[in-house]
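For reference, the chain that follows is the form predicted on its own, supplied as structure tokens.
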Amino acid sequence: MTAQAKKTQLYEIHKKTAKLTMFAGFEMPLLYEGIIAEHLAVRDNVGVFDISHMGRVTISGADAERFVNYVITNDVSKLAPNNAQYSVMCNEKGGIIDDFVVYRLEPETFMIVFNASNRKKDYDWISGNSKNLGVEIKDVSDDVAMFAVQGPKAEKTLQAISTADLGKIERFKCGSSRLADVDVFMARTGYTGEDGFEIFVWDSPLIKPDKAVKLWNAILEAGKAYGILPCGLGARDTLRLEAGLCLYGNDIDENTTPLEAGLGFVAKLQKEDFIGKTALVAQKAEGLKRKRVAVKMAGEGIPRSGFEIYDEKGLKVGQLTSGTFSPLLRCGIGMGYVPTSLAQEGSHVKVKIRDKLADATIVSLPFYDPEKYGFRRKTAP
């Protein structure tokens, strides 16, 4: 028998609206419009994600710090309240239990936003690592709607419908408002690279999901004068690739390592310790056998996750761990795990598709020009 799909506080329109697909256990939005549509609304203007599938717990209490730099790989002692940090959670052998933002709502109240596919793993773990210390550890996940609203024209759409002003809340740091007349928390932070905002609908369960769907509504509405579109997990992927974002369970697992996966700046290793770090340290001492790496296509083919990436000897080399087409660039792009010898930019590969070797170059990230597109962009669209 399988089990019943869950739903978030906005299923019923979703199923109105969108074309619907399963994702970690949840019936959730692939395409509204379109993939193209959506992910290129983003990129010039403004999109609207549901993302309440996510998991979400708070950690408080008067070990809350200590606990929590415990168990993740950076440094929360250097966030103040209303600051947020993007990290991960290692293993003993230093593999990746999960990426994540962390948010320090009160000096003694944290509140971690992990991925949905892991919400019961990384609450074991969580719960699982807390004994004898003064922390309360809750799931609120069902109780509180989530949104992120993404694009140049992200701040606009917004400012119309708040009552803060969102114009002082830079990246990565937080603030509560409302907005539509609903209370929210609203953070800088997102998954696409661009500039936006991540919305959580507090006291909005599963049950009762009126705010988020008045919410919802809201948005859109006021992001009609900017180009608004509602966005799913189609666009969403293609954005965080293009960005060079790591997706979990695609291209960090448990058995890669922060270092390995060029997230290294958010493994704290001066840290007194957390979980892992024996494994790290000895890994950045010994050198790194492989890397993560951009791969852009020369010709025609789109790459996929599983594809292998050989040398220009014609060497199976590694094999890409995320692979698709490029709306904005117009090309296929991937990412993947290659020797640490041949993770140089400017490096030729090929990429195995259909039985054939395609030309490939490794490349920096983001895929894009991050002068002309990205949260860093210097000319407006």
The other form holds:
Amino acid sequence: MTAQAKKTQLYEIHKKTAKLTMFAGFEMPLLYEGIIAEHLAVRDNVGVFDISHMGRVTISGADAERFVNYVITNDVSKLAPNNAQYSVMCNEKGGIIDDFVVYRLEPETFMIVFNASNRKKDYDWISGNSKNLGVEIKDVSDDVAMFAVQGPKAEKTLQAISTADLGKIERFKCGSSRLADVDVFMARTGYTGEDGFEIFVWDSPLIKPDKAVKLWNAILEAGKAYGILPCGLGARDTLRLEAGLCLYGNDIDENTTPLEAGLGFVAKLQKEDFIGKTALVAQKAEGLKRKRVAVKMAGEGIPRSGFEIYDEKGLKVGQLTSGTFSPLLRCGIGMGYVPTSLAQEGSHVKVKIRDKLADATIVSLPFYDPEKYGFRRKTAP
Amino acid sequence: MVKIDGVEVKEGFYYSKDFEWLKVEGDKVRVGVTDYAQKQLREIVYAELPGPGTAITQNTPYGTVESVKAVSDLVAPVSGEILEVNTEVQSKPELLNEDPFGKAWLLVVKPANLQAELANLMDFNKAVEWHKTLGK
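Could you drop in the structure for the form predicted in complex with the partner chain? We only have the form predicted on its own so far.
Time for the whole complex; same chain goes first.
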């Protein structure tokens, strides 16, 4: 017998409007209208995602800052309340247990939002390392609904149902707010490369989904003027890949370190002590053998996770960890690991697509032109 | 033409259980993918087809089509030599979603053993019954 699929607060809506898929034990929307249309809605206008399946824990108490800084690799000591940062946490070998965003809610309260696929593992790891410390760790995953509103029109969409001035919320800032008369916590964060917000609907368990449903419908209504589309996990994956963001289980796992993954900016090696520090300091001193790179196909063919990477002489040098068709660039793109000597922008490599070696180039991330797309775009949409 | 759960099955075509159709045109046959196949794949973004002159074998893969998320083999409904390849589908793979039985034909083939191989395919009536057994 298979375990019963978990559902989010919006399941009844998704069941009627989306094609569903199983992901991390949840029955989730794969797509509504179509992956390409949803993807382009986020790049050009705005889209809304149900991400209630993600894991959420709060860590509070007098030792909260010290404890969080011991478990994660980034440094929360300078993170003021109502600020968030991206981080990973590692095992003793420096292997990545998960990547996530950590929010400082209050001086002595943090929230970590991690991958749905790692809900139990992360909770067990965090609570298992908290012994003898004055912290309380609570898994609030099932009590909170969570949406991501993403795209250049995300602010305008949410402004229509907010009394606060959302223009004042900078990237990676967060705080309590109200949207469509529902109490929420909002952060200017996301997983698409675009500007946007992630919205937490407190006190919204599965048996009481009315607030979540009300807000979801209000966002879709407010976004109508801007061409909003509800978006599924299909577009979520293609958007994050175009932006060059890692997917845990594909691009990073317990056998990759943040240094190899190009996430060195979240590994604060000068920090006092944290799990994995010794291994990461040693790896940095030795030098990296391999690095995560972005691969863009020169011609036809779509690279997929697991496909092999070859150098120009035809020698196998690595493997792709993600790959897809880029709806924006209309070509194949992927990420994978290659020896450090090859990990340079402009290096020519080959990707084995079925029985053929197809030409590809190592490029910088994001895949799109950051002056035209993404949260740093210069041209107004 | 009939619609089963929104999926079209057309008269005048033979069907394989690998979701391809075959149409007899004199001493040649035209080959493509069914409406069911394109609806399952959705948003086809790439079609890899062999060139004219290539020999294909019934029930054996000869190419691939890919959507954003998935890769699917094209399996030959007939054996023979490829006479023509639809290059328009290669440059505009979305045609496969728009008109699978028409503009998005894939190959014209000179069949090697047509009469015997037609017995391995479903005619319209059999294909209608078979489509009723497929999930959405």
